[in-house]
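Just the one chain here, laid out as structure tokens, in the form predicted on its own.
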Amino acid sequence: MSENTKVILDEKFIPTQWYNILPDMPEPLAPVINPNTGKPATADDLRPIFPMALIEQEMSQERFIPIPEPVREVYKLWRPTPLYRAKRLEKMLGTPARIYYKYEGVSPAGSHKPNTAVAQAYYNKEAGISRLSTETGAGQWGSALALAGSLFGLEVKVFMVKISYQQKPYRRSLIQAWGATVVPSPSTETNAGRAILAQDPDSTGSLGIAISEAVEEAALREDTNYALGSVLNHVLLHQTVIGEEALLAFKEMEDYPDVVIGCVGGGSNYAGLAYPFMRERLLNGKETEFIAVEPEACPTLTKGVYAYDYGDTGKMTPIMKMHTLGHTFVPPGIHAGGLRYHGMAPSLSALVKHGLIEARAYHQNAVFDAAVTFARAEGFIPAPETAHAVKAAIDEALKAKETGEEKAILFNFSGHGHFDMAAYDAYFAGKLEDYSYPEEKVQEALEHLPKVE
């Protein structure tokens, strides 16, 4: 077993396919509704704001789909990504496991969310698109998708949650240095956000606001898609770069994770670390535990419900069946603006109604806690959202101390905090309070969900 604090892993170790789970499911996905005809979805349906290539990808059943070489170039700037042992952090915590994590705070943008990014504006690029429109929570996916609209000679538009827009002012400076154009979401400039304002004006947003307002951008002008940063089947797929990166890591190291743990908003970020090493779960049988980790404030997998939903509050988007706390739910304004989204990748929801992945809630004073420890050990600033799997990968260290088992833990540092140190400036002054959203609240939202037979 190598002793090595950081893996060096070279061009060759870039996968040259993304891994697709969906053949390998406990059972078939529920298709996907078409929320106008209350039929299945079919590619048709899709076409107003996806490219066919994404568009097969989202629907395919092949295992493996090949990673054109041009997306691959541009993933050559910053992958593959380095797989740290978390040496020191051991050592404070004097813990006997083995602590690894996938850094992927080395992108330009500082998160994993290129990985997809570069994928949908190439794509597009292809398919004769000049122009993308999307939402951004926290801002990590809008600055990753303006990055991968400046690499392909595409316009992009970015629709940001009013409260990031307001708490994240850096986050707006580096999509606009790559050249996209970001405006607070609700906003005046959609149907959508006007309705959302005649309502409350003072709306903080949500990633569900966000979403019918950049699908709206897309579906009313022939120049421009949607690109979505996370929970459809071809976002997931572009991220398992991770876990293959990462599988063949530990191949060179000789050993093998125990436990996977990663943050969960909408799910790209665990699903693409997870899913290879799911796949040698369901289909080699080892033994691998698998946590998935979101907010209290927001939480979708550990109080929201197993049915179909739509994917934005303005009843836009297709109809999934997911884990939801409802379409038009609004999180508190909580520093993990990645983490605020009311559904859960279908891929993902179904893996945690099978059993396979354990869902966890954690308050952010307890998960800026963990950062800090962290970040004291080993140097890097997690991201807020990021810091929530640094709690669980903590607490696993912890349970194994008590117990004396020697296992190795593997979780995504799916990026680094260096924008959202004002919500480390609250946490040292405070200022953060912790927030379990109401049961009530909950059951209110979940009144709304659509009826599918």
Contents of the next structure:
There are 2 protein chains.
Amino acid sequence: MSENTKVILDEKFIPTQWYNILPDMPEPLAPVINPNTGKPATADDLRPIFPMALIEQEMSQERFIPIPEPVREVYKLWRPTPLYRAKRLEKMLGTPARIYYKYEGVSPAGSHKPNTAVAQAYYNKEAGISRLSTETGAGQWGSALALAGSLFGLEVKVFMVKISYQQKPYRRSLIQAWGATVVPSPSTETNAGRAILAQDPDSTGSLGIAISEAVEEAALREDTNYALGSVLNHVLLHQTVIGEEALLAFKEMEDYPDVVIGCVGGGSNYAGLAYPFMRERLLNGKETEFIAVEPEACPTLTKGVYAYDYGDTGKMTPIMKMHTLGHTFVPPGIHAGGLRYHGMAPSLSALVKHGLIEARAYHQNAVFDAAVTFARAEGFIPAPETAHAVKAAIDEALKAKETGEEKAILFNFSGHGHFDMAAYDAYFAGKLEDYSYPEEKVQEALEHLPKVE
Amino acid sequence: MSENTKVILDEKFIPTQWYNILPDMPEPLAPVINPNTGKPATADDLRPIFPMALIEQEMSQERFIPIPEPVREVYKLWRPTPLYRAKRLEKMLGTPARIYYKYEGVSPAGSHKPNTAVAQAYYNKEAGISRLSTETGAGQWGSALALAGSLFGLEVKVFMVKISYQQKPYRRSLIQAWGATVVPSPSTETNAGRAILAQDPDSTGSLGIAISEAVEEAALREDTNYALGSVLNHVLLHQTVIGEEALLAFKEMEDYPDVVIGCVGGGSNYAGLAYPFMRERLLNGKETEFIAVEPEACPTLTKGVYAYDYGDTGKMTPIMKMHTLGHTFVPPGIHAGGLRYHGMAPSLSALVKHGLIEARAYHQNAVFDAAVTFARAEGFIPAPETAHAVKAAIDEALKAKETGEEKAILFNFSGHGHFDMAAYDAYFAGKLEDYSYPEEKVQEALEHLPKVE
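Next up, the form predicted in complex with a further copy of the same chain in place of the form predicted on its own?
Whole complex next, starting from this chain.
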């Protein structure tokens, strides 16, 4: 085993291909349904809001998809990202386990989100699009797309969930620094936003509502396409640069993970790290375990149903088979804003259903406990979303301490918490609530699931 | 020349020695004076607040000082930092110049400050000290020392300039996340603080005042030492890991800088990058130019005097020969809080006096213009302090465009601006004032310089 604290590969080792897990799934994904026809969605259904190259990726059965050179050029601004061995944390925990993390906090936006943002900006620019619309929760995705827009010369408009817009002004400022426009959602600028405000003028918004607004704007404007930060196949596959780099870095570390952990909101950061390791399990017999971690306040995988549902509240998107809490579900205002989504990526949902990925949920105080332990051992401050993965990694390491097992634990450090210090403040002040799962509300939301034959 | 966007050396190339410029100065530094005796300060004068190892480094004439292995181990958490070629910025400017930056934003605190914080924490721990006191302006230094304290098991107390404490709550939260205590300065906890509050109950504080408070606490408590984030010889030499790594990385880039640029408050980030290149100029005849950049609102090098003065407002510190605006000078509240200091490192002051370093001052709106240009080309958001260096680098690149000169420009990207988005907000809202140099106030302050034979 290497004695290194970290491995950072030279930029020539940035992957030249993304990995598409679809051909390697235990069974084909259920088709995406067009809600107007009730039939499987076609490429034409998606053309008003996506460029053809991304639609092809969305539906591709090719295992590997070449990364365009201009996208790799931009990746060089921060990739390959470091793979760390958390030696100081291991020592603090007194565990025989080896803990590794892939650190995505080095990107200009401080998270993994630019990995797909730059790819989406590139393909839209190539297709002659001049403007992108999107939604953002905590602001990680909105800032990443603003960055990508500035690097490829595209205008970007971000619908930001109102509660985050108010509570996280600095992520909003970051979006503006990269030249994008940001409006609080629900807004009066779209039919979807106005409909919500008519029902509830004080709505603090949700990711589902903001998606409806952004999709509507893209559908109605010729010059504008839509960009999504998670859930869809093409988004998840762009993130696989994380896992492909990790595979190479583990060769340098002369080790291999026994368990791969990540937090899940829509699923993209976790899929990005995990899918290349899942390929090694499915095709090459590597015996790796997989753990996806979500908040107890929005327990899509652990307490939702596996069913067809809309991706957004306004029912603008196609219907997908996935784990869902219902498209009308509005999760409580936990600080891990990026994990407040009612649905989950269809491919990741299917892997959970097939028992290939274990799902786990934690309350936010326990998650912040883990984050502070980590920060005081390793220095880096995790984003509240990332802290969910940290919590599971620490739990696994403590379990290994009990059993004496020398296992290798890998988790995705998806983003730093420098924009989330108000959440840490609330935690230290004892003001974080451990929201219980609002059972009745979910039952109510599940009654609105669309009927699909 | 290499085609790389960046070079990140393997951690085995983290320097094993710091560089001490004192033996290579054109003439010996003027002695530091004990204000009570009027005579050169001795090691014993400094013992109440510093451990012996640091006092020895402060006075050492050895060119190289070995870096203890436990300090190198901590450096491995983020070092070596990347050396970037700013290709996208060059293209945007249309310059024939090659622009490079050393990116210190990858540290857990987001700036260069931990380079010396971990060294100081280590030596204090070795000396049996259990507690450190310090001051902080914008919070970069205070957070770095909090981090170092958490990594070496030391308590840390930070006196934070009150205006920053109020305006920059997130840097304060960061200090707390790493387990340190932070109080606004002037505070009622020290004689120095109470004296200021008696005169001016509404004082928003200054770095000079906060230093007095921190030094007083260290002098009065047996278990507590003081740690300073800049100005002193030992602090500057700890930062030379930046320049030593840059020298190695330039070999990989197959290039060498014609001009080396950095922002200066007390001088440590700039000295850290520049001094190893200055050694190559002084000892090996390399023809590099050096530019130190400061704010027009606190123009220590460009409009101060070169004279003996106190390092702090309360006259607790030894008297040093340096560029100064007078120890009673309170600079206007610009957003580059780290550059609001009345004095300047003695070694850097002497190099300016000898004509080896050129000093330059900019107004803050021009500096933010440059920062936004940089962010939209290269992605990374500079801290307001760093933005001063960015502005000078862009000016040099535009000058090269006029002359057609293919020069290589290097600057220190000392920290990211993720904690400073409120400053960007103010800039975009047109609310940043370009403070003129308060001539009368400085004249008044200069009347209080101590008399030294």
